[in-house]
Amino acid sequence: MKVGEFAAKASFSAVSMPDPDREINGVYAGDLLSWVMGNAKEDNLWITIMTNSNVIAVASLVDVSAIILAEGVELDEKTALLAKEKGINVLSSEKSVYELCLTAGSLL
């Protein structure tokens, strides 16, 4: 499934879109950016709750499809125009990290 499907069916918010046509090979779900590098893997979505530049920068090295953002974090305004400089597309949603793992599970 492609991200701009998938957040269309999810009913998400794109905070960043710059890819819609992106497909999805499976999900992730993790705060700890050192861990997430290490563990992701190319294509996923990535679900967290993290909002700092950071994210955009592992976002980029692992090469994820997209970034679901949980729980109604929002990027400033900084970070989000970095996400579309860099080709990521970031997905918001005000659901807890586990209902979003559901939500992928049954979509994907």
Contents of the next structure:
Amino acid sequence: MKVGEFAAKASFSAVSMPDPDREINGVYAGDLLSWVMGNAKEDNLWITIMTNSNVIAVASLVDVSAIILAEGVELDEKTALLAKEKGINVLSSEKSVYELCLTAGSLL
Amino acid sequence: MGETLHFHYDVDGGNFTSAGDASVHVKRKLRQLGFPPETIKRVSIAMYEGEINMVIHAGGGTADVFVSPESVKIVLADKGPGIEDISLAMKEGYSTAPENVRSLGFGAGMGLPNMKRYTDSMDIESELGVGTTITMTVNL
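Beyond the form predicted on its own, can we have the form predicted together with the partner chain?
Then the entire complex follows, led off by the chain already shown.
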């Protein structure tokens, strides 16, 4: 499933969606950035509550299809802009990490 | 591409926002040169971990990347405090990173292990009070 379609079906708001046609091939949830870099796969959705600018660098290096921000956390304006510049899709939701995993599991 | 290309970067100490700029730049260059995606990922993640380490522990340093058709070599050098016990530092989960770094999502004790995991060879030279030089190679 593509990121744009996934966001619409799950009713997640898009903080940044420069590339809605990215394919999703799985899900990784985690907040420790080195664990994410060690274990997340290219084209995964990455569910996290971290919002500092390093999250955008990690998403870019791992090449995830989108970041989903859980629990209603927000990117500041500068980081949201950075995400758009780097071509990183960022979705956000009020749901918990667990609920987001369930949602992704049922839709993908 | 017959010869070795050399890229040099200064890594700014104490700046977590710009940390990663060099790795992202190398990633873009390797992509332009047509390297396989898996190689690019290994190089850029190993280098990013190294950059972050220099920012956390050493007040910055330099990164030199040598690209040839056979391999990508990354040399990270700093004038930080040095690593007291390298084998302990290589252990997954062992970290001396301060609390403020952990709140950013770093300091999980996975940096050096990830660098080793993603490269074909890694050599650490470190002297207390003098600095650390890490040389990593990813073969094609």
